[in-house]
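Let's start with one chain on its own, the form predicted on its own, as structure tokens.
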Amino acid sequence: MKSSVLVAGAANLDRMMYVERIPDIGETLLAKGYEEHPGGKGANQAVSAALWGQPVCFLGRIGSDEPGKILRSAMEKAGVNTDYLLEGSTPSGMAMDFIDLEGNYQAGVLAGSNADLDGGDIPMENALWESIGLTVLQLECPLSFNEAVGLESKKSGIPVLLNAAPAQTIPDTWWNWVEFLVVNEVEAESLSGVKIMGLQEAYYCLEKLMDRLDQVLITLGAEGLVYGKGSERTHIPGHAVPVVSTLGAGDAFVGVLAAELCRGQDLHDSALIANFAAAASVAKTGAQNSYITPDELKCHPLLGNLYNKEYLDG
């Protein structure tokens, strides 16, 4: 039964320093606190699936050092299959981030082992394709290994979602393959050209981005996201929550939008689902840590009474 979510992609040490606010060029401020935590766009996203309930296999590469073995425990602890994540000899990657007081973030990531991912990583044993029902990849790892996996994805008949960030450029050739492609404001922007002020010039994107494909979600932060399917276009609004950090708030969305899809959800329940588990997130600080399962959303002293209202009981 295609019942897993594999996800491709990379695996970092978030390494966290708390300021007063994110330091102009060539300013020296001193931080307030500092937090490791494990990361990574691809890493962050299996675990939030994990947790959600839904099997999951990552598909990556660290290396043999301290941040690997970090990297490797808090994956397995939340569940994920890392049979299939490599270990070499170049270091482990790394983020170094700044995070204000308002929870805004910003980042600055050394890819190391990631860097090294190439098609000859991807395994070719029959009995694991055939186990996955979505395929989920980034643009942290090099673009010759997402696309190899992309293309085996699609020849074994699974659906590959795409969220393409950070911001880059990607072939046009990607969009034989790509069934759902998930961005942020500014990932749409490089996409489409199009700045995003508000709801308006986000619909004006979405239908840019549809150009290329039929199904399209742009996350909108406190805005929550819009979302169009063939001849559908939707507004999902953003939940207002204290914000601790926004650090991985899109990795939960994903994550949990790849979990739902997987297990046969419709786009605009995954959609929704997934809108709440981000809210969630931004309470606590670090990226995985952050991330919630379904039980723990039903009671969540804010989240939890609309979540069944909308959802459960919806």
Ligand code: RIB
The other form holds:
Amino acid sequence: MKSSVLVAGAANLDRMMYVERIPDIGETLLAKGYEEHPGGKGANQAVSAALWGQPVCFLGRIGSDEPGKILRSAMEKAGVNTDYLLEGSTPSGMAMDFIDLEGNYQAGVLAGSNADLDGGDIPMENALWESIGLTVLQLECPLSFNEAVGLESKKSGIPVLLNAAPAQTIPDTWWNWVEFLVVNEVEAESLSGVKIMGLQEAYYCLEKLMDRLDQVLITLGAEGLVYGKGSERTHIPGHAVPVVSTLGAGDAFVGVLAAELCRGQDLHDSALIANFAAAASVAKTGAQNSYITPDELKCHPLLGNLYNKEYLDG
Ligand code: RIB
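Next up, the form predicted together with the ligand in place of the form predicted on its own?
After this comes the whole thing, all chains and molecules, with the earlier chain placed first.
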């Protein structure tokens, strides 16, 4: 049965420094706190989808080191299948993040073992591909690896969701096999040349991106998201919650979106539900650490009532 989400992507150990504000060039600031959490866009999305209750298989690469152990065990604890998590001598990926008092972040990522992934790492077992209902990719791993996973998915009739993050140039041929595109404002601008200052530009940007494919979602932080599907254009507003850290909120969104799409939910309801999961995640520190199960969302002190009303009650 095609019920699993395949997430292929990066796993990084996030080293997070909490500061009053993001330091200027040449400036040294005294930090208010330091934390280490499992992260990486691929691993985050896998954990988010698994906690949301969908079977998830992760394809990636970690180092045989302490960060690698942390990354593997966090995914396994969330229920992610790590049979295709490769391990090698290159150190695990790492991200250095500054988080300010408003929860904004600035990050640098050292790819480490993620950069060793290539087309030769794609599993060929028919049983795996027959079990996958949706493939999820991001852009933290080499393009050749992503392309190989995308093409293999297409060959097996599996829809591909591309979260084009971090922003970079994508070969035009990818639009032959990407079915869903998810980007934030920065990534949307890099792909379309349209700077998003408000809803009007967001819709204009959506039109530009939809010249390439039929289903596009642009996340807008506190403003929620806009999406287009065929001739449908919709804005789903954000939810007001106190923000601790926005790091990984986009991955919370993509993971839950993928889980819902994979279980047959339509794009509108999948995006609506994922929008709640993203809002819940900003209220807590860490990326994976802030992700939520359906039961936790139902009982969420700030979002639970609205979720039950908007979604569960129809
Ligand atoms: O999207 C957030 C993630 O991006 C972090 O967990 C960090 O590892 C970087 O990859």
